[in-house]
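To begin, one chain is listed below as C-alpha cells, in the form predicted on its own.
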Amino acid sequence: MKELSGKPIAEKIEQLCIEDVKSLKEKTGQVPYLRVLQYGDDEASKAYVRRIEKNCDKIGIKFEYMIFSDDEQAFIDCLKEANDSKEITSIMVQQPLPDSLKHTLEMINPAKDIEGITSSSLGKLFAGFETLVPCTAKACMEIIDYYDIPLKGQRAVVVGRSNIVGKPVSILLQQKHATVTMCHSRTRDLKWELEQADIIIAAVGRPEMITGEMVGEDTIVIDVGTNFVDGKLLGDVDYDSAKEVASQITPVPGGVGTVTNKVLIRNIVESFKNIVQA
C-alpha cells in the first residue's frame, strides 16, 4: 500500500505562490487582497480563518477579516464594497449563514469567487470554460496528477453530490477521460458500486462510513473527509482497514485538507491576476 501524502504538493503549490507574489508585486506594485466575512461566532469558522490568514502572511497576501452579529444589513454592505472594490480582489464569506443571508453568497463577484461556489464560476466549470475550481475539489485532481494516478478509461466512483466537492470533482474526472459513477446517501447497494471502482473519491461527510470490506483489491482511495470525533480528525474512509486492500491511499489529516489550503491561496493569487492583468 501507498499512502498519497498531500505535503510534498501543498509544498510545490506555497512555493510557486510565495514566487508570484513577489513578482507580480514588482510588476504591478500591488499583492493580493483577500477579504473574509462572517456572520456569527461559529469557532470552527474562526479556525479556519486564522489558518487561512497564516498562510496570506505566509505568501504575502493582504488580508481582512470581519465579523458581523447583528446587523444583516452591514454585512451585506460590507460584501457590495468588496465586490465594488478596486483593491480587493478576492472574497470569501464564511459559512454557516443564517436563512435570511444565504443568498449572499449568490452575490459574490465571480471573479473575486476564490471558492469557486457562485453559479457563474460552476457553470462554466460544467460547461468546460476557465473559471476558479472549488478548492477540495481541485486539490483531489493535484493529488492524482502528482503521484501520476491514470484516468483515461478508469472507472471513478465518486460517493457525494455537494456542489464544492462531489459534483465539480466528477466533472474534473470526465475531462481527465474517467467513467464517473455518482453515489449518495439513496444508492441502492454502495459496497457493490465501490468493489468495481479503480478509484473512489469519498465525500459524503460521515466519518468512516467506508470501510476495507467495501473497497475492491488494488484499488486508489482518496479520502476528502474532515470529520471531528471526541476531539479527533477522522476521514470517510476507515484507513486503518481500507490501507489493508486499497493500492493507494490518502491520510487523514496529511492528505487532501493538506493541499486544500493551498489550492486556497493560489486561486487569491490567480483571481488577483485575473482582475489586475485583465
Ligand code: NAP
Contents of the next structure:
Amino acid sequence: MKELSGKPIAEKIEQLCIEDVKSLKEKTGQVPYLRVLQYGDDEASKAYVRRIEKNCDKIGIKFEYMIFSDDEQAFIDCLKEANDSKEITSIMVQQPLPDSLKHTLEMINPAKDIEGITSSSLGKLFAGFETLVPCTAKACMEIIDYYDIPLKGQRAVVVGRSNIVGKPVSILLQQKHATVTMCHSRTRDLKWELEQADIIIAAVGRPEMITGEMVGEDTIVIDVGTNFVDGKLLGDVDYDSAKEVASQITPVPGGVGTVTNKVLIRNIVESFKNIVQA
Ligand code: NAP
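Target state, the form predicted in complex with this ligand; input state, the form predicted on its own:
Next comes the full complex, this chain leading.
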C-alpha cells in the first residue's frame, strides 16, 4: 500500500505562490488582499481563519478579518464594500451563518470568490469554463495528478454530494474522463457501489464510516473527511482496515486537508491576477 501524502504537493504550491506574489508585487506594486467576514462567535471558524492568516503572512498576502455579532446590516455593508473595492481582491464569508444572512454567500463578487461557492463560479465549473474552483475538490485533483493516478475510463465513486466537495469533484473527475458515480445518504447499497470503484473519494462527514470491508482490492482511496472525535482528527475512511486492501490511500491528517489549505492560497493569488491584470 502506498500512502498519498499531501505534504510535497502543499510545499510545491506554497513555493510557487511565494514566487508569484513576489513577482506580481514587483510588476504591479500591489499584493493580493483577502478580507474574511464572519458573523457570530464560532470558535472552529476562528481557528480555521487564524490558520489562513498564518499562511497569508508567510506568502505576503494582505489579510483582514472582520467579525460581526449584532449588526447584520453592518456585515452586509462590509461585504458590499469588499465587492466594490479596488484593493481587496479576495473575499471569504465564513460559515455557519444565521438563516437571515445565508443569502450573502451569493452576493460575493464572483471574481473574488476564492472558495468557488457562488452559483456563478459553480455554473462556470459545470460548463467547463475557467473559474475559481472549490479548494477541497481541487485538492483531490492535485493529489491524483501529483501521484500520476490514471482517470481516463476509470470508475470513480464519490461519496457525498455537497456543493463544496462532492458535486465539484465529480465534475472535475468527469472532465478527466472518469466514469463517475455519486453516492449519498439515500444510496441503496453503498458497499456494492464502492466495490465497483477504481477510485473512491470519501466526503461524508462521518468518522471512519467507510471500512476496509467496503473497499475492493487495489482501490485508490482519497479521504476528504475531517471529523474531530475526542480531540482527535479522523477521516471518513477507517484508515487501518482500508489500508489492508487499498493500493493507495491518503492519510488524515496530512492528506487532502494539507493540500486544500494551499489551494486556497493559490486561489487568492489567482483572483488577484484576474482582477489586477484584467
Ligand atoms: P456535507 O455538506 O455535510 O455533505 C455530506 C454528504 O455526505 C451529503 O451529500 C450526504 O448525503 C452524504 N452522506 C451522509 N451520510 C451518508 C451515508 N451514511 N452514506 C452515504 N452518504 C452519506 O459535508 P461536506 O461539507 O461535503 O464535507 C464532507 C466531509 O469533508 C466532512 O468530514 C468535512 O469536514 C470534510 N471537509 C474537509 C475539507 C478538507 O479540506 N479536508 C474541506 C471541506 C470539508 P445527502 O446529500 O443525501 O444528505
